[in-house]
Structures are given as C-alpha cells and as structure tokens.
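Just the one chain here, laid out as structure tokens, in the form predicted on its own.
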Amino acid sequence: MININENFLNLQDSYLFSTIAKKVSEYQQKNPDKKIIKLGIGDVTLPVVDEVRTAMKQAVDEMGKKETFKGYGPEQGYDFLREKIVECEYKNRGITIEKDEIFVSDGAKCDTGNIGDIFSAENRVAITDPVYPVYLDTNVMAGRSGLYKESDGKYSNIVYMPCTAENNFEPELPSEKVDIIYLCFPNNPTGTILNKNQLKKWVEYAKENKSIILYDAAYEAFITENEIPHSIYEIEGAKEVAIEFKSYSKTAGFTGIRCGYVVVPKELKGYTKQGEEVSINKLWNRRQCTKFNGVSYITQKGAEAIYSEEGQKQIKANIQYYLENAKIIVEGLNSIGLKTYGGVNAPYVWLKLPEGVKSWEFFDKLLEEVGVVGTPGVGFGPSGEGYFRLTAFGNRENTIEAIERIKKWDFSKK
C-alpha cells in the first residue's frame, strides 16, 4: 500500500490563486462578450527589454557551436552572473557578500518554498499575516503547521503576527519564542515596507533567541523613499540570522523566463539537537546539488545582461511604468473616498473595503458588476478579511480602463 504525505491533506482547498482562475474561466464563459480586466495575479506585462533579449540570443548562438556548447553549469549558478549580484546588489550598498554565499535559482517562490528541507520539521514557525501563500502552505506540507482550525482560520502551531493598519502594518515581535520568521518587504500582499530601526528589531530578536529571519526582498527594486532598506544585510549583524530571496521575476520581466537567487551567510548557522552549531550555507548548498540542476547557462546570460548600464536603464524604466501604474490606482480609488495602502515602494495596493464588506463578496461584485479582477485579502490569511489587493503590472490602458470604471460603479449596491 503506497502511504501519502498526510500534511498535504491539511491544506485548505485549492491554492488562493487558482481559485481566482477558476472563478474568472466560469464567468467569461458565461459572457463571452464582456471585456474582463486583470489586476490580481502579480504577473507582468511589459516585454523582456532589449538588452537581455540580446544576451539572450547570443547565447542561444553559442549553445549551437562544439566550442561554445554548455552542458550541466553549475548548481549554484555561474560565476559570471554570482560576480555581477556581488557588486551590483550589495557591494554598491556597502554590504560584503562573498560569491560563494549566491545561489541562483528559477525563482523566489521555488526557494521560499524549498528552503524548508533543510530545517527541522519541529521549528515553531512565525508569519506574517496576512502572508503570501507560499510561506504558509509549503510549511503545512512539512508538517510544522498543525491542524487547521475553522472557528479563526488558522492553524494551530503557526504563530500569526497581524499586519493592519491598527497597527500601521508592522507586525509585533511575538509574544513566545518561534524558531522561523517569514518577512517580506516591501509586502506582498499589502505594499507596505518597515524601515531600519523596525528591521533591526527583529535581527536583535532573532539573534536572542537562536532563531532565522527567512527574508523575501523579491519587490526591492520597487523602492522609492531614501532610508527604506534594500537588503536585511544593511542591519548590522543580519548576516548571522538571515536569509534573503530576490528575484528578477517583477523587476526584468523574467515571471516565464524563471531566474533569482538566495543569499545564504557563512556565519549563518543552524543547530542539532544537542546544540552543535551546523553551517546553514553548507546545507542549502548540498540541497541543491542533490535536488536541483542549476539555472540554464542561456537564462543567466540574460540576467546578467540586467546589470549592464543599457541594461539597468531599460529595466528601470519599466519599473518606473508599473509605479505610475500603482500611482493612477492610488489616486483613482482616494478620489472616490477609498482608504488605501502600499502602492509608493511596491507594485500593490492595498485597499481597505468599506464597512462590512467581506473581501470574497467584494471579489464576485466586482467582477460580475465591473469586470475588473483583484485578489481578496482574507486569501492572504485572516488579518486580511476586510481588504482587497489591486496590482500595478497590467499594462496603462487596462489599469486607466480598470479605475476609471470603478469610479462610476454605484457604491451603494455594495
């Protein structure tokens, strides 16, 4: 008898964004006439810039000669494109990260999602709440999260750290010791960031209690205000706590290319149960030698590319599109007498429902009555219910067409 990974039996119904499709495939099938537009899954729409298509292709021309074909590269990327995140991503910033700390991957939802193999099923887990789905599911199929508890909506061994804005967003250290903190800034779902002082709190709390801060900088780039951190490595002493996770899914328009990289510290380290100190670098690195086989050569060239002064200015300039882009939402939602957050430093806004309406009812009225897509709060975790998440990555015409209709929409049926 072939027995099951019993912890994916406690995971709740489908994934948040599938269920989305779902229900956006039913309705268009039900009025195929009608013109539905999409500002919910995070997915861009600008194309891939002309440098990496370049890189790109010149790559793919030595991958058809003898003297420049690559097989197998790397597990942990190339050199070439390690060097370029050294001196581009931190060194520039005055953080010193070695190459040998880099690991490139296909992306930051595969890493925030795999580096669980490496850590005990018996850490006490912290998230943010509400949370990018990923941290909290992946985290249920490793058996760290208990059981699922239909009275709140959570489960039972995950600490929840509220994120609202009776709390301005910033979640609260928590109140018992927990092993694993998932932070994302700037926020996904919600758009805010947390600054250096806030950000030092919780390294000074992770180096107390021997605990690791699984940092996700996946929309950095998006930053826009002085003092706002870009790394968890601008906070001193952050290099023996944490983890961090980019991407270059949302800042170069790789979400199908795939390609992103971790940073795991040398001073970074884990624990056995008798207390002996285990390199986490170390572990990761044997993790991915085993169970994966690297980024392809033709992929990296284009992320290198990124990094190329042609290169940084293309894909700031698409950066800059998707913030004015978050810009026309801001505005067009508070000119109707909308509250709304993020949307500054990251490529979401967060939208505040009026009173009493519940984000999955919000969902259905404003696709039915509208046609416009968003993602419900509640699906990012309880803390969410009450909110609703717009995203800036549509193109400028469908956005403008999107808020423009929201404004004439008849609240009071709401």
Ligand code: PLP
Contents of the next structure:
Amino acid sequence: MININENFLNLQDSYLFSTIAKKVSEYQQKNPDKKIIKLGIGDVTLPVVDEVRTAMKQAVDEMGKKETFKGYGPEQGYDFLREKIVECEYKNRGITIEKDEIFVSDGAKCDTGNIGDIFSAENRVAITDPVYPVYLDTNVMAGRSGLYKESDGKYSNIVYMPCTAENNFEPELPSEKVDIIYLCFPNNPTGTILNKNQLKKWVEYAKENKSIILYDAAYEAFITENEIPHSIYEIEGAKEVAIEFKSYSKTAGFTGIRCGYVVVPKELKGYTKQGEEVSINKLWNRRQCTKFNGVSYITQKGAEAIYSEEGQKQIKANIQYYLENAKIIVEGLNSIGLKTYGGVNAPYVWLKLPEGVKSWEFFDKLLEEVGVVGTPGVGFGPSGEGYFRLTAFGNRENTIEAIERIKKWDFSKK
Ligand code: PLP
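Write the structure block of the form predicted together with the ligand for the protein whose form predicted on its own appears above.
Every component of the complex follows; first up is the chain already shown.
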C-alpha cells in the first residue's frame, strides 16, 4: 500500500485566484458588453525586449550547428551568466559574491519552495503576514507548520509577523526563537520596503539566534528611492546568515521564459543536532546536482543579454512603464481620499480600505459596480484583511481607465 505525505492534507485550498476567476467569469456572463479591467494579475504584460530575443535566437542557431551545439549544461548555471551576475548585481554595488555562490535556476518560485529540502523539519519558521503563499505552503508540505486553526486562519507552529499600517509594514522581531525567517522586500503584496537600519536588525537577530534569513528580492529592480538596499548583502555580516533569491520574471519579462538565481554564500553555516557546522552552499549544490539539471542554454543566453548596455536600457524602460502605472494608481486613489501604500519601489499598490470594509466585500463591489478586478488582501494572510492589492502590470490605457472609473464611483456612499 502506498502511503502519501499526509502533510499535503494539511494544506488549505487556495481559493484566492480560482474564486476571483469564477466571480469574474460569472459577472462577464451576466454583463457580456461590460469591459472588465484586470488589475489583479501578478504577471507582466509587456513583451520580451529585442536584446533578449536576439540573443536567444542566436543561441537557437548555435544549437543547430555541430560545432556549437550544447547538451547538458552545468547544474549551477553557465559561467558566462554567473560572472555577469557577480559583476553587475553585486560587484557594482560594492558587494563581494563569488561565482560559485550563484545558482542559476528556473525562477524564484521553485527556489523559495525547494530550499526547504536542506533544512530539518523541526525548524521553527517565521513568515510575514500578509505573504507570498509559496513560503507557507511549502513549509506545510514539509511538516513544519503544525495544524491549521480555523479560529484565526493560522498554522499552530508558524510564527506570523503582521505587517500592517499600524507598524508601518515593518515586521517585529519575534519574541520567541525562530530558525528560518522569510523576508521579501520590496514586498508582494504590500509593495513596501525595509531600509538598511531595519534590515540590519534582522541580520543581528539571525546572528544571535543562529537562524537563517531567506531573502526574496524578486522585485529589487523596481526600487527607485536612494538608500534602499537592493540586496541583503549590503548589510554587514549578512553573508553569514542570509540566502538571497532573485528572478528575471518581473525584472525582464521572463515569467514565461523562466530564469532566476539564488545566492548561497560560503560563510553561511547550518548545524547538525550535535551542533557541528555544515556549509549551506555545499548542501544546496548537492541538492541541485541531484534534483535539477540546469537552465537551458538558450534561456541563459537571453538572461545574459539583459546585462548589455542596450539590454539594460530596454528592460529599464519597461520597469519605468510599470512604475508609471503604479504612480497613476496611487495618485488617482489618493485624490479621492483613499490611503495607499507601496507603488513607489514596487509594482504593487496596497490599498487600505475604509474602516470596517472587508477585502472580499470590496472586491465584489468593485467588480459589480465598476468592472475592475483586484486581489483581496485577506487572500495573502489574516493581516491582509481590510486591504486590497492592485498591480501595475496592466497596460497604460486600461490602468488609466480603471482609475478614472474608480474616481467617478463614490465607494463611501454605497
Ligand atoms: N517571489 C515573489 C515574492 C513573487 O511575487 C513571485 C511571483 O509572483 C515569485 C517569487 C516567483 O517568481 P518566479 O517567476 O521567478 O518564479
């Protein structure tokens, strides 16, 4: 008899995006002539830039010639890309990262999900709330979560760190000892950031408690304000306590191509039950070599092209376009007295709903009365109740129209 991993039965069905899709489809059937504008998606809409496509086409041609054909590549990524990452993402910011600390992958979802393989099921996990759901669900699958409690919508062994307007979206250091800490800045869904001093507290906490920080910097390219750290390694000592996840998905429109990377510094140590130190870099390398066979040459050539002068110009123009959308959303909502967060260093705008208004109630009204779709904040965790996420990844025309519709609609009088 085949026994299953029963931890999977402890997962809560994610109703969020399926419920949204169902409600949108029902509304569209009832109102076939109504144009629905979707500002709920976390996917990019601008096409892949020329520089990347040209490099990928050349790589395809290389694959077609005997002399330049490539079979299996290195599991950790080709040197040409790892060297560019070292140079352009780290050295240029004054951070020393070595090539063999970079692991190229098929994206940050897999990496943030798979990293748990190398940690014991007994570790205590802390997540921010609201949160990108992958961190939580993969820990449920691994048996680290404890049981789900209907009463408060939380798992018993997970330490939730609320990030709300009350604490300015800065998670508080846990009062109990935690081993694995997930931080994501710029944040999905709130669009907020931590400055260097705020991040420093976490590095110090991790050092004191021998914990590890899993730092998701998937939206780093959207940072516009000076002094905001682009990498956790800008904080002194972070290489001893943090793994950093990066992705080309939102940075360069790679959501469909798939490429990202993880930085696992060699200073980073984990411990056996007997307290012996073990290199995390070695463990991750072993894990990747066993379970992963590398990212395609064509994809990595595309990623490399992002770092050329022209590539940088082209992807930055796209990021600028999304940030301009975010500005339109923020300014439009603020002009009718709604309070928003994020949208300056991130492609997400986190709307604080008027007192007493629930996330799903707002979703329904916005869809039915305005024909605009967003994401209810509570779908990202209990502390997201009373908030609503709008994304800047739509096209300009639709973004402007959506905001104009919301401005004409006086929600407070409903
Ligand atoms: N991390 C965060 C915080 C995200 O919001 C997303 C995607 O929405 C990812 C990771 C996944 O990125 P990728 O496309 O590289 O898997």
